[in-house]
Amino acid sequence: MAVCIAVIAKENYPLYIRSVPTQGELKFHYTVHTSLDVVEEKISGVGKALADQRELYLGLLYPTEDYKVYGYVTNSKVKFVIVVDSSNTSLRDNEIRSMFRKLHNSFTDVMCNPFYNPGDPIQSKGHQTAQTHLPGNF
């Protein structure tokens, strides 16, 4: 089950962070922020093949004792981070990819809204509703 979902702007400030256990929200902010270093390492890898650069899904960024952190980067360098409870062993890699695809589609819908100013925090109810229907039951 996904316990935290974050959308991070190109300049590495959060556009949207939502966590399920709200009492540990600061811990998830820290986890997402520290995962950005790993994301930067993966997307700036020297000597990558051209086919690898088109891959948006970064995979498992790093595991902790309680959580696994996954990453995804759009072509415009907006980063998506999903933190999953590590006790959930039934969640497969293709399900994580599906969660990121749905999150990316929801983000695209927000960006296409003529009333949204790019760079502002995302407060769309449609974006939040789309996240409740993710395969990880967020």
Second form
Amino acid sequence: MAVCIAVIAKENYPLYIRSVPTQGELKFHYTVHTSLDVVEEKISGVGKALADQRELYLGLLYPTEDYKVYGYVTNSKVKFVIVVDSSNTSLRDNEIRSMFRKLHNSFTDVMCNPFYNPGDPIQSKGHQTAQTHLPGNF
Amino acid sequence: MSVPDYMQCAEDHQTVVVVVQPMGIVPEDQFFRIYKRIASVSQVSIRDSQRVLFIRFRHHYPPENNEWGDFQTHRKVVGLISVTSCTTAKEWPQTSDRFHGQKEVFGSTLYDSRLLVFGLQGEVAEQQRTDVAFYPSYDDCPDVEKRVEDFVESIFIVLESKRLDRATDKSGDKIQMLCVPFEKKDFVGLDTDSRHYKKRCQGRMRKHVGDLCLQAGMLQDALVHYHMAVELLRSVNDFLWLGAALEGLCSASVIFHYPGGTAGKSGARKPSVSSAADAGKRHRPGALTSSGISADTSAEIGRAKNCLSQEDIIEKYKEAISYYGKYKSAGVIELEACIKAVRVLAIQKRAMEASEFLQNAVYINLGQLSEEEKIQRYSVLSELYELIGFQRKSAFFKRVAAMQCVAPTIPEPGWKACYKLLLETLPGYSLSLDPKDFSKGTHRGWAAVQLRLLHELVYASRRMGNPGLSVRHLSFLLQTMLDFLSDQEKKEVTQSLENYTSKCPGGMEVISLPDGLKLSPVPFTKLPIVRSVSLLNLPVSLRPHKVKGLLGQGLSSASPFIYSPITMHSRGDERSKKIDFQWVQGDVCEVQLMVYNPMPFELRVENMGLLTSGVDFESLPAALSLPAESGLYPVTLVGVPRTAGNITINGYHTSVFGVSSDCLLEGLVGVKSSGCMVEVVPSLPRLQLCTSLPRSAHLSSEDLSTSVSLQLFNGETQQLTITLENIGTETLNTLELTSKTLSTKDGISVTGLPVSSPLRQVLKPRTENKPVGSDASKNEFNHVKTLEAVLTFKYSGGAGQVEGYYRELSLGVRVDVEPSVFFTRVSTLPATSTRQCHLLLDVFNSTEHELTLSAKNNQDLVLHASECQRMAIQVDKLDFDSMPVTDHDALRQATVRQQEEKRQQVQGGLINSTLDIHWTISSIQRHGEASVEGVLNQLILEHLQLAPLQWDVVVNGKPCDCDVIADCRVGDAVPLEVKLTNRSKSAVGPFSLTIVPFQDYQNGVQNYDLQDAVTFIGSNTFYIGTVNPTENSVCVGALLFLYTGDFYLNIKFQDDSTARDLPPAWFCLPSVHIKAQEPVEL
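Moving from the form predicted alone, what structure would you give for the form predicted together with its partner chain?
Complete assembly follows, chain above in first position.
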């Protein structure tokens, strides 16, 4: 079950972050923020080795005691991070991938909105509703 | 073993531990000075062997760690140096005993020990002992290092002997079972003779020998031993020791691969733990020296085989750690192994794998940790994350460490340490405490976590007891994070800021922290936000003007071209562009800012003033209150330049929430400005203008400084007194007055400026009507006309005059003229006298009031509103020729047409003054004059003009004119005299006159047949010769009346060619009325 979803701008500030237990939101801010270290490391590693390869899904960034953090980077270096409850072992890699894909589509829709100013926090209702349809009751 | 050494690194495996301890009372600073000198001997080359022994000095070492010395020999304390003070020989025995007592603590493992005694002199100190050194004082101990070297050599000898001893153990001998403390009880009752047990013993011993070899500088031997140990231990599943053997293998390989060490620049080492200045000096024996001869002679051969590759090192570390992980009690070993592996990975730049090791290290449970240990652990994690480039993780753990410093369980929270650690997390959150980094472009970084950190900084600094610091941080938070604060948060933050500043106001000074960090001031450029800055010109009346002749000087240097289409365009220069107006020294100048308040509540800005440079400027601060989330709001900041020169507006200062800020314009984003530099000219006098009439609210033109407006009826006169007062500080030297009429299209003029005194003026606006052609144009006069005139006072004085500046004060006079009376038609009728005529005026009262019209020598005429009546005025004919010509020069220069106009104007004036027509509206107490000037036409003018030939007829000695009846007696001769006076400019004549008597029966019948009644004595025809100008000619005759009666004499001109050239009006002779009466009886 996804407990937190974040969209992070190229310049590494959050465009959108939403977590299920809303009272502990700051905790997820920290979780996602620190995961950027790994994301950057992975991007730079990929950039060197396989410049052509366009695998956007970064896989598991790091596990913590309670959560697993997954990452995804678009070609424009916008990062998606999904935090999943560790106890939920039923969630497969494929399902995580499809969540990211949906998130990416939804993000693309937001970017297509002529009234959206790239770089601003995302406040689109459509984006939110799209995410509620993500697996994991979001 | 419970205390991990977080500083450990792989190469520490080849060192030996020497504990340096104070004994008795040793001043701390002295001890650490000695300790530093001792610790400087961190590596000693052993004579004759080309080997090097590395020493780790510790001033504190937990004895329980020593118990793991068999497991990994680098944990074993092999040497002890005690430092003590001893002043008298008496104390010596006691000191010596204590030294022995201290040795007992590490007694089981010590190879050798030394005692350094300071302060003792004399007999006791003379004795030569190898284990004790005497020094007179802490400052006088030149050979401490030498002593330590000797001591290290002695340790080496023991070490080497032990190594040889163990290495040459025969396999057949009973091998001692080495074990770690927690294993001891497991071996109770174990069959010591089994093969399994023996193998175990062998494996452990191999591993131990490997350790000793490594310490003794025999890297290759160590590798060989480790390999053997791994194989032996693997076969018996002795996992803990297998792990140790693998780690030993890794350590040896790391030492071989990275002769520079993995601890980095020793910066990670804390002086309190170990001040070993050993970095850099380290010279690894495994490395090839420049001469190509390896220090380790054991074998070049087989090196590649025995030594692990870089990949393998990590694999083996992983394996070792997984084995350690099986034992709860080996947590410290596991943790340290993780740290060592991370350091290696950091050098290999394999951050991802390093992070996995660290992640593992985070979860290693070491049981109950003290708060201090927790802090240390988190700090080390943070440092390690930083080492592998994970800035954010590093910051995260540093922040956790900081929070740990002030955990509620700690009786005395270390707010200072917390604050210091928090400051160190700033780069990890891409947060800089310099507001300049935020003013440019968009916000960088993760606002939510930055906000949190700032809040924590504020709180920590407050608890530290440094309110100035917390004000600075809170100001910074408010300034940089404003966009990310909710309305509620904005309120809270400002409230607490106000609380803090009530005790410690915030300012613009740089706050320097003890550790060298400088906190630059935080100007509140967003409270309020400034959108534009514009310097305002002075009010029209105060603007300085340059005297024309001097203007050229300023322009000359700029360009040789008068005009060039190429404009020098540089973006950055916009602000420094000079503005094309001037300010005046000593006069209040204004700068207008457009500001808005981004806060959801009313913002009080106090002490808002200008920051300037270039000229002494006295800023007059303003306080303002901006409504919540106001739109753009104009704020005018004022000040007085005290000297002349070029002034630049650099910014403004404010005081908001008790924090005073200096906001410089160059640092502001999105501020529109049309230039901030303006010239200040030297001071000038300043005139204030007062008028006797109230000033009008609206100025008809921008250039006017004051304006009066009044409403008058046509022909009314209003006196206006203007008072000028010099309210400036400079003396007024010159004053020049000019006047100008603004709208003259209707032939309206403001006339008469008899400048009698420069300070007193009479302005008499007299309006002239347009000539009235017909009644149809009546309506044209019913509307109000507006006349405008401007009086301009140019004045100068003081220093400004020297520089060629003057000021202009202009007074606009606006008169709304309402029609009063006007003449719709004018005609003349001849009067009975030839010297007079009747002027018939059709007067129309266009006011709404009853109006009384009066003329000279005439009855008052009352006109009701909108009534038209004819008024007849008997006027003496006027002699225009005798009018004084005012200005000969002007006349001479003017054109004929102008002369004519001038003449007509003068004639009109004369007629007006002669007629002197006045109107009075008694109901509203208004009166004025009415002018006929405009309505007079040429014909009427001619009628009004006195003929140049003046005829006087005298009958019986009595001058006759109309209405005069001359009396005479029948039978008496009546003398008749006709006199011609020539007032024209040319000679006239000759003329001949015939006198024709007649009787008027008053019924239309005139009887000319009077030969019987009247007889002429002499001729009835007179002859007048040529009369020159100003001369006169008289002809005399006589009449004899034979009967009584009324007779008239008609004086006729002979139809003579000479008279025809002249206008008939010139020959207008009076008719003579003679009454002949009965002669008086005698």
